[in-house]
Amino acid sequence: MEIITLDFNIKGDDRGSLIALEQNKNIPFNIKRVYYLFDTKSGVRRGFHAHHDLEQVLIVVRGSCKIHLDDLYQTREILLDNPQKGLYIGPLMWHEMYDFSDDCVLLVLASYYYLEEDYIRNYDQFSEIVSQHKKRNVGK
């Protein structure tokens, strides 16, 4: 499993700091949707899905949370706790977010508008889709 993290340049001076996010520059796709999660209750896990085609970058702009990634063959746990770092999540990657700090604000940049048909919300279905995808791509 390849984990892709993005490092964002901080611009700033004695007045404070700023990070600019630009599509197809430090974000590797056109940004069609931006949303953020906040006030997540203690002990709650979010996500529990993958996408057929959507690409995302997750950035914790405040606080911290953990991301569980699963590509069917490997799993990884990633701690997001730095607004200067982004986590790229590509298609066919099961992901869950958990262990949100009380002050966590998780920003998500997405490559496409909300489209329910792109979501894979059942892990068994995800497993079947990934297995079929791997079979089609053997030898390519």
Given for the second form:
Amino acid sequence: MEIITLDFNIKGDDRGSLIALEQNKNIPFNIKRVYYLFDTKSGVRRGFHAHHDLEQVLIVVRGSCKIHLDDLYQTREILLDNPQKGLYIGPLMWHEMYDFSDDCVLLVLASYYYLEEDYIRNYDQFSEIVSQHKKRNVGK
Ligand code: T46
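Given the form predicted on its own, state the structure of the form predicted together with dTDP-4-keto-6-deoxyglucose.
Next comes the full complex, this chain leading.
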């Protein structure tokens, strides 16, 4: 599984740090939506879905959390604990977020508006779609 992480430059000076995020520059798509998760209760695990088409970059701007990634063939656990790092999650990647620190603020930049039809929330359905997709792309 290819894990795409993004490193953001800090525009730092003696006043502190600043990171700028720009579509099609350090974020690899047009940004249509921004949302953030905070005050996540202890022990909570969320996500449990993949997207058909959506592209996203996840950035923990404060605190830490872990991301479970599953492309049907491999799984990976990624620790996000640095506002300088982004994790790219593209289509057909099952993901779950867990181990949120009390102070965690998880910022997400998304390539499209909120669309429930883009979610695959059932793992069996995810498995079916990825397998079909792989079959169609064999030999390409
Ligand atoms: C994802 C992970 C990383 C909206 O109304 N608009 C929005 O833009 C979003 C993201 C959510 N919602 C509503 C839908 C639900 O009623 O907010 C509620 C919580 O959403 P959800 O249960 O989908 O949250 P997570 O944490 O499971 O997943 C979210 C994103 O939905 C998802 O796209 O990739 O964060």
